[in-house]
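Next up: just one chain, as C-alpha cells, the form predicted alone.
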Amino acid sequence: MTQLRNVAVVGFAQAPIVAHDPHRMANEMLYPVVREALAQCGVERDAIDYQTAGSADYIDGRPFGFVAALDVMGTWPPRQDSHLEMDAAFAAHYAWIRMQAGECDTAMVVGYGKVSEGQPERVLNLQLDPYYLAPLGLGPLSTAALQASAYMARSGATDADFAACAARNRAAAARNPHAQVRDPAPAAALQQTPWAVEPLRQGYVAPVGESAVCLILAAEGRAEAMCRAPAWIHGVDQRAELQSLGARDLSRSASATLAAEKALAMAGLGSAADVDLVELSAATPAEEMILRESLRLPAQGDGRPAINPSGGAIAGNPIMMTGLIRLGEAFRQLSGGAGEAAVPNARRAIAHAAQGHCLQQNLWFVLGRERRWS
C-alpha cells in the first residue's frame, strides 16, 4: 500500500443537545460553533481548503436548506464544497479521502438539523425501501425494536440487561455538559418505565434532539500548527448492508464487523481491546451490544476500553450529527478536553457512526495521539 497521509482532528465545537431550540434557525445554531472551532485552531475561514456538511432538508422541513448553511461556513474566497444527506461523520470520511488524494490540506465538517420542525419518525421512514417496508409506516424506533427482539432471541439478553446498559450510559452522561439526558437513573427505575415499542422501554431510548457541530481536519504539516494535541486518524473504514430488513440477520451487524476489522488493521492494532475508549452511535441498548460484539468486546460491563464515556447516543441523539459527535468526543479525550468525562491516560480511541435502519451502514475511525505513518 502506498503510504497514506497523516490526517488529524484539530478542532471540534458542539452546541448542547436540546429537544427544541425555539429561538434559532439551523444556520443560526451552526454559526457560533463554526466560529468556536475556527478559534480553537487559531485560524479564519480562508485557512480552510474544503468544506462539507451532513444534514437533510427533510429534517429541517425546507428545500435546499443546506444552501443557507453556506452563509455560515463561508462562500468567499471560493473553495471546494460538498453536502451529504447523511450523518456528518460520513462527510468527515469523504474529507479524509480528499486529503489522501492531495485535493486539500484542511477541511471543515459541519452537521446540523432541526428535528423539532418536522416529524422524524415519518421522515426516516423514507430510508426504507419504497415498495415493501415504507408503506407499512415503520419508523426507526419500530425497526430498532425488531432488531432488539432478534438480538434477545439469539443472545439470551434480557430486559434487565438493557436496563443496566442504559443506566451506565446515563450515569456517564451526567458528566457531559452537552448531553440531552443528564439525570442518572438506576437500572431498576428504568425497568419501570413504559414501553416505547416493546422490548424497548422509554428509559432505554433517548429522545431525538437537535444541535449543531463543527469539526476541523488538517493534514500533517498544518495540523501541528493548528492544534497543540491533534488526534491522528490511524484507521477508517465504512461498509453497508442490504436495505431490506428481511435479507439481513438483524441480531448481528455484518457491515459493522467487517468495517471494524478493516479499520483496526489499517491502524495496526490486533483488536479493539488495544484502545482506551470507544464512542458508539448506538441509540438503543441492543445496538450497543451488537456493536460491542462487532468489536469482539464483552456485550456488557465496564472496564477497559471505556465504552461511551460521554454517555453515548442513548443520552442524546441529534439526527445527522450523532456520529460526528462521537468523533468529536474521541478528539476531546485524546487532546485533553474531556473535562470530568476524561478517561485517564487515554492514548487511542475508536469512534463509530451509523446510517439507516438497524445499523445498515457503519463507519469506524481509529484515532491516536501519535502520528501513524512517519
Contents of the next structure:
Amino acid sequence: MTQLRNVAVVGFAQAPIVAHDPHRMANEMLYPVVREALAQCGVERDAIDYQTAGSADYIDGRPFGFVAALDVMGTWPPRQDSHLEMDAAFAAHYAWIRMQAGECDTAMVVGYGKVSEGQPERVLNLQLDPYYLAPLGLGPLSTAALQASAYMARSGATDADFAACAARNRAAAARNPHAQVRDPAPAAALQQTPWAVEPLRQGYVAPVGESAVCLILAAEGRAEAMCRAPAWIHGVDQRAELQSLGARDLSRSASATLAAEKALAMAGLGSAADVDLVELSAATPAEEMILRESLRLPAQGDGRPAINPSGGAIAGNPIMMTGLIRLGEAFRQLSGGAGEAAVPNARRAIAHAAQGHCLQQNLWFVLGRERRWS
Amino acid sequence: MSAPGAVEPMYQEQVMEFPYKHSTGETVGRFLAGLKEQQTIWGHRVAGQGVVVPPMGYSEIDGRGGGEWVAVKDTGVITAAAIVHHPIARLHPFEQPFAFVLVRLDGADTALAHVVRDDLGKVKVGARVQADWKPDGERVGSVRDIAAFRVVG
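Mind pulling up the form predicted together with the partner chain next to the form predicted alone we just looked at?
Next comes the full complex, this chain leading.
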C-alpha cells in the first residue's frame, strides 16, 4: 500500500428516526442536520470541498430527487458533488477515496429518504431482477427471512436465539436517544410477537423508519481544527457478491467476511476482537449472527467488543442511512459523544454498512482515536 | 403540539406509473420458452459453477461464458424457506398465506426462487418439492408458468 492520508470523521448529526415525519419534506428534514453538522465543526459550507449523498428516488417517489437536495447541501459557489443510489455510508467511502487521491480535504456526506411515503416492500422489490425474482413479489423482508431460514438450518440457531438477540439490541437502544425503538422488551415477550415473515417476528425487525443524517469528513491538517476528538479511519473495504439468491450460500456472507479481513488488515489489526465496539447494519438477528461470524466473533452473546451499543438496525433502520448512522455512532463513541450509551474507554470501533438483499454488498470501516499513518 | 406558526400536516397523493417492456434476451428467453412451450426447465452448465438454474448465460463465479444447455427435473429440495402469513396486495402472488422458497432442482447446482401454496406446515429446509405447472394455454413465458411447488416429502 502506498502512503495513505489520515482521514477522520469530524462531525455527525441526525434527525430522530421516526416512523413518519408528517410535518417536513425530505429536504426540510435534511436542512437542520446539515446546519448542525457544520456548526459542530465550526465552519460554514464554503469550507467543504466535496459533497456526496446516498438516497434512492424510488424511496421518496421523487425521481431525480437528489437534485432538490443539492441546494440544502450547497450549490453555490459551484462545487464538487456526487450521488450514490446506496446507503450513504458507501458515499462516505467514496469521499474517503477522493481524499486519498488528493482531490479534496473536507467532505460532507448526507443520507435521507422518506420511506414512509411509499411502500418499501414494493419499492425494494424493484432491486431484484425483473425476470426470475421480482415477478414472484419478493421484498427485503421476505429475502431476509429466506436468509434467516438458511442460517438456522446451517447453524442450529433457534427462534429463542433470535429473540435474545433482538432483546439485547432493544435494551441497548433504550440508552440511545437517537434510536427509534426505545422500549426494552424481554426475549420471551418478543418471541410472542406475530410473524413478520416466518422465521422473523415483528419484534425482531425495526418498524419503517425515516430520518436524515449528515456526516463531515476531513483529512489530517483540517480535521484537528474542526473537531477536538476526531475518529480517524484506520481501515476500510467493501465487497459485493452475486445478486442471484439461489447461487449464494445465504447462511453466510462471503463479501462481509472478505471485506472485514481487508479492512482489519489495512488497520493493522489481527482481529475484530482488538476493537472496543462494533456497529452492525444488521436488520435482523440472523444478519447480526452472520456478520459476527464474518468478524470471527461468537455468533451470539455479550462481551468485548460491545456489539451495537446504539441498539443497531433492529432498533432503527432508515433505508439509505442505516450504515452512515453506524459510522456516526462509532464517531460518537470515540469522540465522547455517546452519552448513556458510551462504551467505557472506547479507543477503537468498527462500523458496518450493507446494501442489497441478503447482505449482498458489505462495507466495513475500522476507526480509532489515534492517527494511523504519519 | 406543533411549533408556533406550523401548519397542520397535509398530503398530496401521487401514483407514478412507468410501464416497461423488457426484452428477455437470449438466455432468459430460452429458459422462459422452455417453461411456456415444453414444460421443460433448462439449466446452463458453465465452467466453475456447474448447472445454473435459472441460467445467467455465464459463470457468476469466474465469468467464463460458453457451456451447454441441460434439462433439469421439476423436482428438488428446499434450501431456504420464508412463510408469508400476511400477503401484501398487488405485490405478492396470492391473497392467502404462502411460502417463498429456494429450490435446488434435481440436476441443478444452484437454487430457483419460487413459491409454495399448500401444506405450509411441511415447508422447511430439506423438504422435497415438485412443480405444479399451469395448464396448456395459460403459460405465457414467465417464471410463474410454474404455478407453485408442492411438498412431496
